[in-house]
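Quick heads-up: it's one chain on its own, the form predicted on its own, in structure tokens.
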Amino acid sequence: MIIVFKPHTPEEKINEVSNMIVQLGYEPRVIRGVEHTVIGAVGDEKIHRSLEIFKSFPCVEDVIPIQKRYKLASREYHEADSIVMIGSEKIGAGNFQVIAGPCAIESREQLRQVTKDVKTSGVKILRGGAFKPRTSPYDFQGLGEEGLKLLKEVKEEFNIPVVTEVLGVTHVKQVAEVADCLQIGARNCQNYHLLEHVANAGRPVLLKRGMATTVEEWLSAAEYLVVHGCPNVILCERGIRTFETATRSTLDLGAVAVAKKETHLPVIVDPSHAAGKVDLVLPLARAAVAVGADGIIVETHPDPVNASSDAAQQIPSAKFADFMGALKPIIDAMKKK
């Protein structure tokens, strides 16, 4: 339920209602807008008492039930677009970001070169995998802790915020000490135990959609993060598994439009994993911008042919400025900052 207060309601009345909500078995979440203050009452309405009683309060304008399973992530709870900060950079509410970097951190030289190239191209947020989930146990799994050390070095040297993936609960603390944003990969989208721990890390979270996850399940996974204390969630569509084999995954741009309609959270797109082929990354990135995405996350490497993972989809970092130049007209046409 959402309790909407009348304009200029005194703070003591808001606190009074908030305390009563607690007594009725719910957890109050207060949002203060320009004209109205609202309280989202979080809890199971089947086992707690109805909040309809607040309609009779002189200071309350309305009590609105939220039908969505993802209550705090829904626009019913928070109508305006949310802005999430990664370091000092904004994503959402018209603020568009290109997040770029290698699939996996392989060496100091590789990471320094790609960071230099993408930052020169205008990229403001770096991605790089220290811990890599791979389908085969024989594939390159990333440098692990050594990769985190290199990521920290480059972050400080180039003064750029970084995004990297968390694979398990045991990694959360050490990754959060380096990363400005923690990524939850497609395989862990519905790993609720991990989501709860990541939510408590004090960092924004980039939540990728699972390969076979419905939009409702994806947004409900985001709700796990918000409910457990992480309001700064970025949703990422990265393609889903279908019968189609022409691309690595089927990029579901319809899901981006639905997520933008249903939630206030920023939504970005990963065209690299959806494409699986470097020549398809730019067309899919353009489409992502056109459908209303708040950003893209792209893989790039100084020498893709010799990359340890995802070689076929990584843009040569020396040519990343060309990629940014080709994308800019669409960003401008969509009036993104």
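Positions refer to the first chain, counted from 1. Note that the rigid core is defined as the largest set of C-alphas that superpose within 1.5 Å between two forms. Computed from a prediction, not measured in an experiment: that's the story for all the values here. First, how it differs from the form predicted in complex with phosphoenolpyruvate.
- Hinge residue, chosen from 66, 241, 171, 108: the C-alphas switch from fitting one rigid part better to fitting the other at 66 when the forms are compared between the two forms.
- Of the two rigid parts that make up the chain, the smaller rotates 137° against the larger between the two forms.
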Second form
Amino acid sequence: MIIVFKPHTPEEKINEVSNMIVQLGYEPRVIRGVEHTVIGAVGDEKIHRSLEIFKSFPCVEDVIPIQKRYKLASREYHEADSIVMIGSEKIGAGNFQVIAGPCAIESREQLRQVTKDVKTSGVKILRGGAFKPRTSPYDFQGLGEEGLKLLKEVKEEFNIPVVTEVLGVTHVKQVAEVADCLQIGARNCQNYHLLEHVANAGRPVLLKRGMATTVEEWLSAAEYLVVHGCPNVILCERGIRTFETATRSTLDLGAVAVAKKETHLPVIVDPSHAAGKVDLVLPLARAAVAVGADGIIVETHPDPVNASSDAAQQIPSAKFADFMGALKPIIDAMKKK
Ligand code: PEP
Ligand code: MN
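Show the form predicted in complex with phosphoenolpyruvate, please, the one above being the form predicted on its own.
Every component of the complex follows; first up is the chain already shown.
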């Protein structure tokens, strides 16, 4: 931490703060400028008390943290790209995956058809929501346990690993019995109690960025998972809230570039929830590959017009092979497997 004093702070005030820094377990290094004096407090903030208290001192202008709030997730801690396995499929360190499937599991026929279509298009990981976080309580909430049963059935029939969302602590065990990867949705990115429980489920976790979380908050959420016993975390940018209304959310590709620099964990993109409209999904997906994402997660449905949720953004599954074909030149150009 750096403690910056207001201009012309008297020497006795600086000494007072300096002595308190020692008492809190840090070593103070005083640097005197022409107007400002600053103290660099050397020590590990994770094992000592926070120095934020100095923000309330009238003589202090600012207290600036130097250490990152995440450690295990950072590249400083682990330089090389990590690979996360979903079933027997690799994501990260040059391994690119397209995860595809419906927004929500609606019926056996729907899930079988979409799985057949995405599998023949070359997709190796299936997505599909059984428990759906919907903005309105009057909207379709997902088939719940029945959806999980269908997911298990189809996963076994087609021999494909599956990603599905876990909405609450009470579902973690049940969802983890079926899912090869547990999805934490945007709305739960900062639900730390849920993150702790999910970290204990023994499955990899796909962590969506919240609609209003900074990159630091998103990576700190990943840190919760890692520190509580789940090293296999995949980060997913899915668009954030801005003033723009032309897209459902604003896809923050800059955040993907930053996250790739800051963390060794794989970073993927969800172009479907960012776009909100089917014709925008491909250009956003191509941009995601080009910015360096390790994969994408895309919504597709056999009959989007009649989908129970997110109808406007789902790619018709009969056309999924075309989507994959249009993505391939970018994946090749980025030299991903
Ligand atoms: C989803 O992927 O099904 C979903 C609800 O996405 P998000 O949490 O990003 O809104
Ligand atoms: Mn959806």
